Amino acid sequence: MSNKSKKHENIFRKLARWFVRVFMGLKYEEKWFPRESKGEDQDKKPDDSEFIVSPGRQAFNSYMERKFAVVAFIVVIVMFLIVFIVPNFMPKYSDSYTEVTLKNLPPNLTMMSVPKELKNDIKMIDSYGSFSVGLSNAGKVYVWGCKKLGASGMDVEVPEEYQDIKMAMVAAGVDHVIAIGEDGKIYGWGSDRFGQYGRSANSIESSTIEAMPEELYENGVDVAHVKKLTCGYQATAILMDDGTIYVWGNKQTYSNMNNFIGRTDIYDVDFTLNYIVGLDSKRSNVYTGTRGLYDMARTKIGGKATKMFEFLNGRKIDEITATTSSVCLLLDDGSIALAGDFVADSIEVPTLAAGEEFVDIKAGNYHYTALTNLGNVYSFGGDHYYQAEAPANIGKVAKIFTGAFQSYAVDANGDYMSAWGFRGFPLGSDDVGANILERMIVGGRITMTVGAVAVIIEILIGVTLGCISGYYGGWVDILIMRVAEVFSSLPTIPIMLILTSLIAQMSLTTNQRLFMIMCVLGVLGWPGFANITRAQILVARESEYVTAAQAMGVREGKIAFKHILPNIVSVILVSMTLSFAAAMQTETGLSFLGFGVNYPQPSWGNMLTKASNATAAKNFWWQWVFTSAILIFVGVCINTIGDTIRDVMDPKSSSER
């Protein structure tokens, strides 16, 4: 065997023997590695009675065989890589996104998780928010994603009497879904505070609520004659092939929705997150009921917007829909355009090959999924959560749904072929929608930066003074020691409070602002390591090394502080881990109260306010349960590595205690 083969050897077999002695303990090392064995390790004799051992080496071989002491170290080595390095691997993420339709969802991974009596029989697709509806060529609709939304628990699984009955269309709202059945008469389930699919007492007497019109109540509607069944916000539209529609649901929200009412000439309609749009009968008119909302055109091949009629020049557009903020039109030559005086430049539009051209487009919240002749497959426009990217190599598709921040591609049996866009959160989402992981995150790196800055900073201002004062002594003593009771007798978290409440009325940046948070946590907590300095070096500069330096007439300042310190450095080194520990958990108190970090920033802090709301605390648990979980646990982590580094370090303890 070469001796590079060797050396790669007794590198594995030491590094699989420091594992069975952390994880399993000596006696299997002794069991497994016998020290008789030649090679495996060279720096131990086959007498350790005769063999020395530096007090580093020593207290690092005991520190190592304490098991939960070395699990709690590599805890908070992999808590630092996660915080510091994962944020730069998430491109999308923003401290102050919010997203409405996703807010106060609890851990859950399965908004793309069509149900598998569905995948092979899919007739329609739809979703507004947190959940999915389906329905099946047999007429059975089903319902995956988050289905309990809100501090109610409200379900929108459907219900045990609707569940035998055949659906001819499905719309899922927001917080409702809406069902069309075979024989006509109109279901609806979910959420019905704005009259979203009925006519109860409150949607009837109220002015910011259109109920549900009468005759549908009633009747139903000629499913036969039903063009489309879509949903908005809070709201339901149902469009005949005749043109006449019928909207109803929350008038706030849609504040264009008497615009709409009785109108019988609409070719096509859909829903931006506040207004209605249609298309008028002519088919060049996209209708709000608002002058100059919708009559511009934009389009990355029509270059820039102009008005719809220039821009039509004669076409027409045979097919109009919307995400949240913007209108796609599908037009009669197989060309798409976005619609609106605020579209944004930043959409690109996808150009196609010589003979491609649309034949369908869906759009989710702020997506667009787009079909051509040739069966393939776009997606473009907002992509937070990967909506927008088409995975290559579908294969050749027939049909096309999105969801809110999905999409599906199926063949033309009906068969599911592929998704893509949104899962759901792991860890659930917040008050505002935002992904709590990645917030948890980002708020690691916040709250032990903190810590760790504002540690150095009382070790530098308290070793400095606790080294000098224990060192010359006198009215340098005297004098250090009296600024230190000082500081140690101010009540710490009131005046923290009203510096930090100070900070935040001053004119600075968020990283300014966070900055002089960690100045004020280090300077108001050096006095603790300036005592324990100082008692250190009163007793080291009794020893005979310092009386020989300064017989050889060293430096007063040189003995202090490279003589005598690095001596005590274990004692520092106990107190800064305990410290860090402190500073991160003050940290957390302070903008728990609202004077540290500040929203839209996260910070550990400032994400346990959710637990001081009742209706959070008790129906959202996830908002807090999971970042006071790791505080705690990393808390505990760092005060275990403190007491194992102090007792390691002390000569008169026993590793086996």
The other form holds:
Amino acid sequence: MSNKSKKHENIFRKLARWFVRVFMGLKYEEKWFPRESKGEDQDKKPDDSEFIVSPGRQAFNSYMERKFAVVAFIVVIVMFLIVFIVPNFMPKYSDSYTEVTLKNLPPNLTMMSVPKELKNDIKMIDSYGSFSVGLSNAGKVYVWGCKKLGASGMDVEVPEEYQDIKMAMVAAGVDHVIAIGEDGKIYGWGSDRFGQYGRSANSIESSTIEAMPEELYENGVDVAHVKKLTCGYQATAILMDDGTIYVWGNKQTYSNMNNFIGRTDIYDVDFTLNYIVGLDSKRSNVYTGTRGLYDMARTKIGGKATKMFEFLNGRKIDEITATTSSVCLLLDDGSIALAGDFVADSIEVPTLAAGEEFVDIKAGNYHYTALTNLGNVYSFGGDHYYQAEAPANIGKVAKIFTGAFQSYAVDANGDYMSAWGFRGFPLGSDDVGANILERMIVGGRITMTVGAVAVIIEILIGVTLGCISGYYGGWVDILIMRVAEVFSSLPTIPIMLILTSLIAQMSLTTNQRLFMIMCVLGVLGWPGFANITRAQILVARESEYVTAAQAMGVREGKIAFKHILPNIVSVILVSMTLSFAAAMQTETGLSFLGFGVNYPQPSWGNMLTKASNATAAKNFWWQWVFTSAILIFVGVCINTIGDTIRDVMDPKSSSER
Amino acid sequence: MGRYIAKRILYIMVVFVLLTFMLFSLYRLMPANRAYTDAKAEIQALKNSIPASERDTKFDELYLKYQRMYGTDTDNTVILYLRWLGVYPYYNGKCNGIFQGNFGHSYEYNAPVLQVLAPCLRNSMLIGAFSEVFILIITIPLGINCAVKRNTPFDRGVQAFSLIGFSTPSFIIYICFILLFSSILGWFPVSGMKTPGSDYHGAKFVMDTLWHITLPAICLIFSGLAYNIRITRASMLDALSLDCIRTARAKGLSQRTVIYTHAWRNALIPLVSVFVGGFFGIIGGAIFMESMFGFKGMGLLLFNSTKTADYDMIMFIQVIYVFIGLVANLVTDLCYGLVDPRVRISK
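Form predicted together with the partner chain, following the form predicted on its own:
First the chain shown before, then all remaining chains and molecules of the complex.
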């Protein structure tokens, strides 16, 4: 009858029908997928009791009728697939990745979005961390990216009173912005805790802060003769045409700042993360005031370094630009030289065609973007955010700018052409600057693996012992049940805490540790399974259907597998689902307390550890809200599945409810 | 009945000895040697008064002295365990173990374990008992009502709440509560048990303490609701579908009598283990609540002890847990007899 027609149903048609049923309801299903045999069924529709449907099929059907449960099931499956498949497509992800300039950032995807008003009129763009500043030819400053800085709660949007001032130059540090007005005055905003701008009492008194020079603060500079304005981590430098340099800011970050103060023979200057690097008037080496820094040069990132003097061989350095740990030198013959350290996943310097030479080079925090005389743009260096992968065929580029993790190409009219690099964190960043979304996915994999393996161990021990106990009975039964009783009467979390702290004393690799935690969770959770299995076997052995089957002459093996096993499996299935949720919760709790999975390995539990601090929980809400939400959501879904399976398996409930 | 209890107590003792011996052997693996550290400390103190040549022999002497004092002058785990229990004499011929009231020495606090543990146990039990009573007061009527008014909007709402609450790890609830009541509304302090730097006495002290423990208590109550509602509702539903309830209704008994006398008595049977477990669980403290609020209870003590590897303390807390677990089992079984006449008869 209807069963027969269903059997011939195409698998795709079946899936489509399920989809319609799940998301649109039974009404549409009947409308769009009418049962072929409906016509002949209608007049002789048999009574419910005449149907012979196997218990499994019956349970499956009634499960499918519960929309919420089906959605929950799909969600859990999808979640499983995501956490196990997506990490394979995150080649740049690393557990212990940290980025000091991107700490505690809220969800934001606008780090590369140049404001529309600026797009046709770009004069310059600069950035050192989470936000970028741009200056239009009309002298207006624009800020985009994370304007509210996580670490200090500082707002770096252009202050009201500076908005109408025509600016000539602008530069951004990690939490401050310095702009030089057309009038020569120097404007600063953002954080001034480390003397980034202005002359606060604190900045003058402190020995670790170099305050902004007084004459600069009072009188400003002659804009026409400013050669370069650049900002470092929490410091700023202004270089004049005549070689005079003004430097101020956090001396703790830039320990060689004193070597630059008062100098009048500087040709070019830039900031790495820890040093100020400059060129003196000889232009034959990188000046830092510290011996042995950046004195070996090479042409390729992977190339062999030679002494700077030998490398230059009489050539002069035209321009110096620095990432956080390396410097790039543009030489007067149009070639470049590299010094310092590059991160592991760096993209190699391109080999130029004959006759093509570099005319400009700009540095982000890890990458360089270079412009050649033919108008081609090349990026190289650190590529964690794909910032060193310049698109091909941009067109003829006239000017290039770089943000901390972005590059921008601009044509001769100052029109925006293209940008590549880092857009921002969709779910924010954590307290070491790692992407929360990525950690959530990888953490989900760990949390779910721990839960699943723990449940498998529970089942293996529990079902085996339960079977033995139920089958043999007698003193074996008593012994096993007593042991189970003792295990189940121990408080889970405290015992777990003690055992994991014992594990912590052993010298294990992270993966072995993880496995030990799974084992501990499994070993402590088995009594539940043992009890159910034993009870089911006892019931099944005595039940009428088994007796009936025996009376009908069904073979022992068939009784065991066809009659008893399905009954046990269904009950174990329920218990498994609920235990999975419980094991996940226990793991999260342990990791939250710092005993389960430890940093740098992410888990949904240890990602929430920081939120136990009320201030952090309030200021950096994105660091725990999303993770908690996904944790609760998955928990609700799994528990719903478990509850529903139990309901549909229970003959009493299905007939009554 | 008396014989049954005696049998159970005997059984408890056997299991207790077995379990504690296992744990004891486990802790023997840990790198902690009190005699060695003490001897080392004393030799450091005596450094100048004895010549370098005699230092080694003096150290060996001291080490032996301390080993004998602490009873670690043997590598035999069984003897060590018996000494720890207090049934095997130390070198000086006296027993000094758990039976004599020596529960070990906390390295971290440099005090006897019992002395450190007692106030924590008191705190935990006070707040735990208080919140457990509240949880029962709230969840029993709610669970019964939900089961009786099954599938009404009221029941659906409570069920949704309990499903979400059940799936939420308790520490997330605490984070939300701290954020709401302490950070945003500012009604309660974020953590601690008394105003820092204060030295109140009398009524003022009580008020201050109450002010500090209100939020932890609320959190504890709230996080316990979901599970209890779920389980009460489930067992009440089972009880309501019993034949005896139909009979009671058919007899024309009032709804109240049917539910509270007939159904509830039946529903109580599976709940007994949950309730008893809940009440015995308070002795273990609430680790998440205590570590987040800085509430000085058993949970926080265990948490800190595991962090600082204070083995005597952990060992003793563990012993308490094992003991509680076993006693709770016995009490549960006795309670079964109390609420279920069938059990009483069969014994």
